[in-house]
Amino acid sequence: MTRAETKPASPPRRLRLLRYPNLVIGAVMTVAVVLLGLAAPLLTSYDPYLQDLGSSLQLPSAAHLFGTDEFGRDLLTRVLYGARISLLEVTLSVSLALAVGLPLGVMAGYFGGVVDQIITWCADILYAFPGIVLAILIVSILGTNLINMLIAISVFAIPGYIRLTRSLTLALKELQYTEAALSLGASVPRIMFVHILRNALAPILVQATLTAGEVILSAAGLSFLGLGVQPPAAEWGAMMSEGRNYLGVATHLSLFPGLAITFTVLGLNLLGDGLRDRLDPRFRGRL
């Protein structure tokens, strides 16, 4: 019997993925939120902004599964449409943080010296402020709207990407394939963004997934304080803020938006943990 015949067959890909339950469960939960948000007009016939004062503060029923708010609007509809705003917040905030943090981190790790000191110093200054406090300060200066809130959230997420990318660059620039590309005459930008950054995408992807959950929590917190998305927008944090005035008579006004936040953040965190385990070389060798 040959060596090829004695080698055990590798399990199917779907079975290998089952070794990472966090990845599977987190992916299912995240995809569910995305699909529910995108398909909101198909899943409900109610208008998220149309008021019906005669139906205000109704408890959950067959007609309104999540009940109605103080203006008679269907709460399930507003929660579904709120997923759209949360997805927009995640996409724009994480994209902006990546667009700024990754190049700065690569430059700090590759060039070192004064460049590294200046970039690291700026990142340390931002790290000196608690994230939500820094976001409140920025929003207070720029004004309360969705764009300014996303800028504020992105600013306190940038230092994390700078530090992560810098540490990865310090390790990758010493590897043989990077030195070989340099000896063959590859330009510095090509080495930085093709040979280094491309090979650092796995931990960056994990960090982006975990940051997405933080973005949703921060955005909901700012909206709850009145510094983010403003009513009547169907945003989960703003909905919880509106519902706190009716906790004694209509707990569902804050309960269901809060559950939506919990479900989404939990799914993103599980997805990030699963990706970390799947992409970590120490685990990859066990497949």
Second form
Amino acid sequence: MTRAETKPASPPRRLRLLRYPNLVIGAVMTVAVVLLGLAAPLLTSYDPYLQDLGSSLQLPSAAHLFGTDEFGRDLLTRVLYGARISLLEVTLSVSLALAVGLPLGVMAGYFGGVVDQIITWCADILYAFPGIVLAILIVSILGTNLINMLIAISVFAIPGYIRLTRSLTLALKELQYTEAALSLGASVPRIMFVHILRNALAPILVQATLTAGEVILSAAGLSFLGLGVQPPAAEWGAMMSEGRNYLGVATHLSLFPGLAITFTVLGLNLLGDGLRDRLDPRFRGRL
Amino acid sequence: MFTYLFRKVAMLPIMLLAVSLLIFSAVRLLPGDPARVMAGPQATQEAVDDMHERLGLGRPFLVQYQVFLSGALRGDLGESLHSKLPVTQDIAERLPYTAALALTSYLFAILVGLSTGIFAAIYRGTWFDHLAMIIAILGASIANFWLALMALTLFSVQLGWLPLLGAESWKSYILPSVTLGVLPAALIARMTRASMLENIHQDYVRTARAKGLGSRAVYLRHTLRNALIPIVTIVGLNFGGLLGGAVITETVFNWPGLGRLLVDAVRFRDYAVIQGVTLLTVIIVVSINLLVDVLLSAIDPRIRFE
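After the form predicted alone, can we look at the form predicted together with the partner chain?
Starting with the chain above, the whole complex follows.
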């Protein structure tokens, strides 16, 4: 018998993905949120900001599937438009955290010595703050609005990226292809940002997906406290804050934005877990 | 062992010095005149001048920091703009409530997380394992304040079983503790399961079985003990997250703790309080992390020599 015969035939590419149910379910949920957010104006005929006091606080019905809020605005419309704000929050916060965290992490890992010590030190100091508390401190100084809130959230995501990229760089810089690139005359920045970073992409992608979920939770939390996105913006956390005054009377005002947050974050967490399983076999079936 | 601990403890003051400098500089970065902002919008010119003097704003930055630091070391963190009380007094009144909430919710998280993780690992692949892990990933994805609002609606508003707001009796602790503990419980359950599974197939477990030990002894005395390191790490590292979560939970339940003090302080632009509460939170988190390091080095001697 030849070796090829003893090996079971590998399933087609499409079916192989099914071995990672988290990945598939998470990806479907995340894509659904993105599409619903982008297509919001096509999916609903209501305006998320136009008030209609005559139909305020209506319970879910055929005309308003999620009911209406205290100003008579259609809640489903606001939840759909809320997905757009969340997408914006995730894109901006994660990009900012990556833009600062990755170069610092690569430099710390590549150069070592004093550079490493200083960068690791700064990351440790930021790590000492509970994320939300650091964000509140930053927002209290910069002022409460969407952009300042996103800066605040990015700041507490940065040390995670610094640590991750640093440890990946430490391992990757010892590999032969890095040495080969160096001996072929590649410049240090090219090695750091092309050769090393490209090979570190998989774990960074996993981390970015998991951070995206945290960004949504933190942003909703800060907006709920009144320290982030301000009403009347259709932001999920701010909507829950408005609904807080009607618990038991019009609970749907808090229920639906919360379900939207849970659905989105669950999708991102499943996607992150699935990607980790897929990209790093050591984690398969562990978490 | 002592060299390791000494190094860790010696880093603590340096770290806190850096953190206090960061918080201090952040508040000095306020747009406009910090004295005017800290004295409040209704302050008279005299009060602003007084604040200017108090903060030592005319002096060089490092001298100002020194004044702040020597005050902080003596327990003087300034006066609250809102309550007109010393910040340390405000904090002292609120701290016990936050400490009690953090302890009860962490106790809940550890009990539920640890036992779920252990059973899920022992019964790997069964319906219990699948269900537990689905609930765990759901628990890690829910906004705790949303869960708090929903629980409040059901148990307090509609059923009337539990008190609505405040911290009057032991019943008041149930909803805040549970809703705040869900996220750490989920993380602990996932980590416990993973860590148990990693150890369950090790040679020493097989040896323990071979010498005739019962299942309970094998799982609890051998496997769990070796699986504890990542579990203790995640329990320790998440304490900061729990304190962060408490800020929002306290606001939902009108809980008279530090988190609400902080949120109110931001609303009133009460910077002395913001400075004080932030600093205290960091001191707590850094001390807990140190405690975890000590605990880990006691559990696993290898860590001390790394």
